[in-house]
Amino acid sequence: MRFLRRRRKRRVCVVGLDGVPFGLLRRLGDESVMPRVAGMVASGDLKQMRAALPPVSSVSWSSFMTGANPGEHGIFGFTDVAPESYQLRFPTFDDLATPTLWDRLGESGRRCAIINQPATYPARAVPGVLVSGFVALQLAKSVWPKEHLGALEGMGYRIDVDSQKGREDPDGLLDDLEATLETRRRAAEYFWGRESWDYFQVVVTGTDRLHHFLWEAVVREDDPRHERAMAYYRAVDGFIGEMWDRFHEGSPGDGEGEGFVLLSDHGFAGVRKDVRLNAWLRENGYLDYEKEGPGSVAEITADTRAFALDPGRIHLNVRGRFGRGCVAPEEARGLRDELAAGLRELRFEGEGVITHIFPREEIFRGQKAELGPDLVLLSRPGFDLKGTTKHPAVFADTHFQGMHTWDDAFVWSGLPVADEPEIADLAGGIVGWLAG
């Protein structure tokens, strides 16, 4: 008698490393700082990947978890403005306009465990378990279902590091990074054994914090904190190795790396100067404020024609779109072209600052696209584009050492990944593979 072998149930494990650029990951693998990652890369296909636009975590992670363009899911940054009052608001998980890949998996009866996922606060029902990542304000609203809150509190779970230490106490920040990674490891171990999951995801955000405040320690061997920065990366590599081993031990018969995904949401580079776009708009006659020392764009005058938000987003103050809009809709395209031409000429010590200027319709598509900025700017590495209103100078020093970049995120996967991938491409491949 011939017996049919029962088909093994497919599972996926995703580990996210926030803000780790392609080149850095490869270098740390080659230099044996991250030997487990180096072994993975040798057995699979590491690819450079484009982040979402603009390249910030709230937008990129929202694009990853929906497989959608920002014009579809509706998240364009960590902040946005209320159209009538121009008051800054902070989009939450409730503002996400499209289903997540976890929702889609739940429709076919699959369960998920998601730990420290940025842009998911406050936590809401998912088919399984969700622990929100930054920007989460309190743990009590970051856990679904609530029955797991006590266990997380008991293990001293941390949503994020104390970023204030990055400015005032770099060694304390490194201590905090190590302690926070340990709580991430404990949470992963806890949920791994308690949930009957098909999809497991955990995100390490400490890498992003390290790069913002201590980029020099990461890339320069002569920096006094270089060895501690490398020790942190060795700990991250060990955590990835634990996830890899646990995944393969629990899924006998898997091919090498089959079902495992490692990715980042954007790249990183060093910072030379902040570039304050609202100061440039004011200098060039496109913007003014009702008083000196404005706290936000809520204080722009009614004859302001354009204003900027982080990071590199420029909105035209169009009549009918904003409460004090003064730009006639038929004049908007000409104004946009004029702004783009002027910004292409922006220079610091003779060096061009802006490398890409994307009009809205070129990068955003979907039912929310009209809510997006009219222009998205990308800069040369070293020039960090800001939407602050609090300083009059266009170029300024910054306490940050690192800034986000667009086209050097990475993905490593045992699943098929397209050449020249974008982060929004991954969700469809994961859902399709699990359904196969």
The other form holds:
Amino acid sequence: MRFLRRRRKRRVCVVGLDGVPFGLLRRLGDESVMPRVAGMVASGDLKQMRAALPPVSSVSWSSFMTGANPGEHGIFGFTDVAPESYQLRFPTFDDLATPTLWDRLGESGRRCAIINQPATYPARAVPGVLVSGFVALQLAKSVWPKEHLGALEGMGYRIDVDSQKGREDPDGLLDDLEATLETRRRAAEYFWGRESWDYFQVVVTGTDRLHHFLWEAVVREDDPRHERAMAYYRAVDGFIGEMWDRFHEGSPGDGEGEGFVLLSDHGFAGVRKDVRLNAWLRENGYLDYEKEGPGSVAEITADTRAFALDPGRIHLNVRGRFGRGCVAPEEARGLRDELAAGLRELRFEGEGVITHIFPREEIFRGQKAELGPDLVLLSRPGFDLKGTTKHPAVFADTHFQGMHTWDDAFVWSGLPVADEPEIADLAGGIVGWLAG
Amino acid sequence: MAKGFTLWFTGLSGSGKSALAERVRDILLERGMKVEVLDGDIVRQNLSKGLGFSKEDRDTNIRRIGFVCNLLTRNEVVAIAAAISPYKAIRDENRELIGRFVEVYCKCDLDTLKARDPKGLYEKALRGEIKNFTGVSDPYEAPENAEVVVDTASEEVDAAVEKIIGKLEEMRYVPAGDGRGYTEEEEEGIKARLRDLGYI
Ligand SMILES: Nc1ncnc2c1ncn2[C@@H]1O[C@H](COP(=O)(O)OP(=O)(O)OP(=O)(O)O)[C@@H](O)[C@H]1O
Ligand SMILES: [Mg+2]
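Take the protein just shown as the form predicted alone and give its structure as the form predicted together with its partner chain.
Every chain and every other molecule in the complex is listed next, the one we just looked at coming first.
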């Protein structure tokens, strides 16, 4: 009888860095702010990656965790409008229409431990454990199974930083970022040993918060908070290194990095101006409000033909699709082309603002695709597209320093990855490899 | 989704099988499923009337319950069995027969059981007044691969029920419960967070 040498059990460990662009990660690796990342880049394959569209965390992470297109999983943003009342609604984890990769792993008996996954609130049963991330509110509804709630409370686990500080107290925000990362680290340590898992995932969302409020501190050496921003990145690097070391414990040498994945869900860039699409639609006669100072798109007039939601989503007010729809379905295509042509000409001080205009059918496919926006716009870095209804001017200053970008997320993967990957591509590879 | 399955509780007398079975039944009924409970005590008054507590009679009893569970399961009913079912081989026979079979092991230490003793059986058994009393004078073979293990000595009834329902949801045997969306108050919290980050 021959004995086959037992192969080491396949495991995957994913570390997510919310909102970290490809270029920044590589640069911080080179500059040895992030020596552990530098080591991974030297020995492995760091790739630029496209986020989902539109490039916000709820959409992009939903695409990551399901491997599906937004037209399939049904999450198109942090907000949606109710088709009758046009009131803003806030999609939850329950709105996710396709199974997650950990559901699929569970079907073949594999277990997962997932910490701070955005867009999974309220937490529900998973094969293993789940701690929901943004926009999670109460910790009690963010933990499944509940038996871990006490332990997380005991370690002072924090779902998120207090983003209000971003505006009023940047040093306080930096303190918060460090403290929150530390509790993330403790939670990872806690679940690592306690759960028997095949798939482990932890997401750092502080990077995104830092970039929203203090992007300048990250990219400009003369910014007064540059050193603190770098210290935060050093701590993030230390955390990545810790996860890497744990993952390789007891099996050094062969197959270094196999099964380890580091990724971001979208990129980031500095902001110069907010671009309020609803103000543009109003100026150009496509939209109006029942009264001045509207609180939301719920207050558009019955003859409004198009409205915008964050970040660059344009919906046509089509009859049959929306309760007060006034655009005949057969006129939608023409209206869309007209809007696209107009938006292409939008300029600020001579500079073009819009770089991409995606019609729905080009980017969304699946049963929910019809619920998605008619157009998704992307802008030149520096121009942050907004769906606010509150202000009449198209261009405005903002207290935010950073904005999301689309095609410069990154992935470092110890698993085979397509050449020009997009975030939805990864799940299939992970499930396939673990099942292999 | 609304396909049948068998939820099989096993564990010593007083470990909480009947109590948990009833709670789980109520939740599944609320979610629009058809449910029958086959409780050991009741089965022994009719379907298995006359059977005693020898190994042979116990096996027969458990096989009968399994037989009925199978009929129910294949007719899209959720069958919940709550009987001590001390022998692993017979439980596994039922698992094999039924297929969609979820085993819940109600674990509980003897000291706790003696303290609970809702039917006064442990007291009698320990005085030697009951022969073949499982866990005292008769064997109990704990499951090794139960889908759910609840330690009723340390876990509250609510937590145990949540664990069982959670497992069934995870296996997609039952649809997720309603009311998981946001309350109005929570919606305000979410708006505040999105506003802080400039998303609305
Ligand atoms: N966590 C718990 N889970 C279930 N029951 C509990 C728990 N804690 C306390 N109890 C109590 O323990 C008792 C368990 O009795 P129950 O009749 O359910 O046991 P049983 O396993 O069905 O026993 P038997 O095999 O004799 O029918 C009940 O009175 C119940 O209220
Ligand atoms: Mg009972």
